[in-house]
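The chain below stands alone and is given as structure tokens, in the form predicted alone.
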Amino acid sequence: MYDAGKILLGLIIFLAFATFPFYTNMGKAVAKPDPKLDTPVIQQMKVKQCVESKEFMRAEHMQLLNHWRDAALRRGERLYKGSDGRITEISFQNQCLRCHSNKKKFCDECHSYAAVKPYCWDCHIAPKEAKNEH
């Protein structure tokens, strides 16, 4: 009637399964970003300021890189009006990448730590980063 071998094999199985990505990613956990903005064209700025604000691009920043996609090369609009009125170029290379030129400091270590493979890159070509900017 008491079949104790059998329940602590199934329970020795589904401890093994239930633990299976706890004990599969020890040690491969990556460090918390923290995103230069150390470029040359960002030094220079007297004002600081992207497209939007600081928080909207932390968190909308793929919508707003989708919206400029689409808009850009699916209506031909190549103008963007930002939440504080001022117009921009849409342009990934020319106005994302012009101060966003240090990708392994700024795209990638975000990206890595969010386990997120962007797709940017399948279309544009990755900055070629300056030495001192690593």
Second form
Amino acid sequence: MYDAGKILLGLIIFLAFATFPFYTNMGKAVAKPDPKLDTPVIQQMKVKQCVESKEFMRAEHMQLLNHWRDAALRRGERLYKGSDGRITEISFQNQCLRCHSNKKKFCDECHSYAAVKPYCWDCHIAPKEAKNEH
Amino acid sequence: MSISRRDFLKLAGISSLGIGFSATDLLWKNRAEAVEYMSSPKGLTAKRWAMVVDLRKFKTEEDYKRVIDACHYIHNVPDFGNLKDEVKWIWTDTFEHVFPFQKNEYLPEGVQEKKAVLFCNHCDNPPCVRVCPTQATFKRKDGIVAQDYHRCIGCRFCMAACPFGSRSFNWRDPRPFIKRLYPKFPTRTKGVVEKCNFCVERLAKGLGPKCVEVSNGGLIFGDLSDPESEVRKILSKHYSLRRKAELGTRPSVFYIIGGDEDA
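So the form predicted alone is up there; where is the form predicted in complex with the partner chain?
Up next: the whole complex, starting with the chain shown before.
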């Protein structure tokens, strides 16, 4: 084998880089996300229930938001009748965030954990930011 | 005894079907059933929304400013403070620029000097919709030319296609340049085009456009397809102009110029 030394050295360097995230984080437990629902609006609700079940919202909220966007913006259908028959106005900024007014403890908690960076906040005004900027 | 080639293929086919079915089952498991989307019964509807601008009612600078400020506030339109970056939903320009082929030296006094109120014409045959590669700009059933900012890729084809300069591009992040943030409406982001939306968000709630509300009768909004609507009645009584009608985009914004006090 020609240049065995160089190749082996290269391989070792490559492996060191490739496995870097694993051995630096080994043994360290990252805190589990713990989204909070204790906003004033939710506290006052008699039945603490989002537009769909907790399980559905947890798994499918991104799809639901996309459907809401298309319904409201493209078809002008701004009312949503959920699977339990309740009717909600479709508006991310004025409906979703009215209850979930704690972006940091509700949205960011899981998004940061999962390293997801949704671009919602580029345009939609988060409740807390709006207060700070005034 | 070992399995024959034919049997193996049969078995493989059946098991791949099985894998396919269980995958679709997984995908469907979390879906909500019986969901329905509806329009609000309170919302205003029309076959073709249109605006009449009665320029005779715009007399002072304040008349123009009030309309522009009201719109720009509730839609979070930024003010960059320079013409190059300008973002506008409602703006003004001189008679000569707005109606380039209508100008002559003998027009009634005051007409040439008069500024026109301008916004998106919500054309019936909108060139901006035709050129949009992502269908971010589209025409609604009620004639409003709307834009989905989520889908805008900032290619600016629509700006090139619009003969009226109704569209503005966000060259920079607009957030810091919004003096007073209106919390009920989103802002835009860097790299998207924006324009007047005929207040679709207000129409859905049963309210007319904000500019009309504060215009003291200078702006009239209504359904062009309804002969009994206010816009049709006004258009049937007064001679009106549309911007660059010869281009065939069929604008939905009409201008009543009026000479002296002929109203």
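Residue numbers count along the first chain shown, from 1. Superpose the two forms; the largest set of C-alphas matching within 1.5 Å is the rigid core. Remember, predicted model here, so these are calculated numbers, not experimental data.
Chemist: Does superposing the core leave residue 28 with a CA shift of 2 Å or more between the two forms?
Modeler: Indeed, residue 28 is displaced by 2 Å or more.
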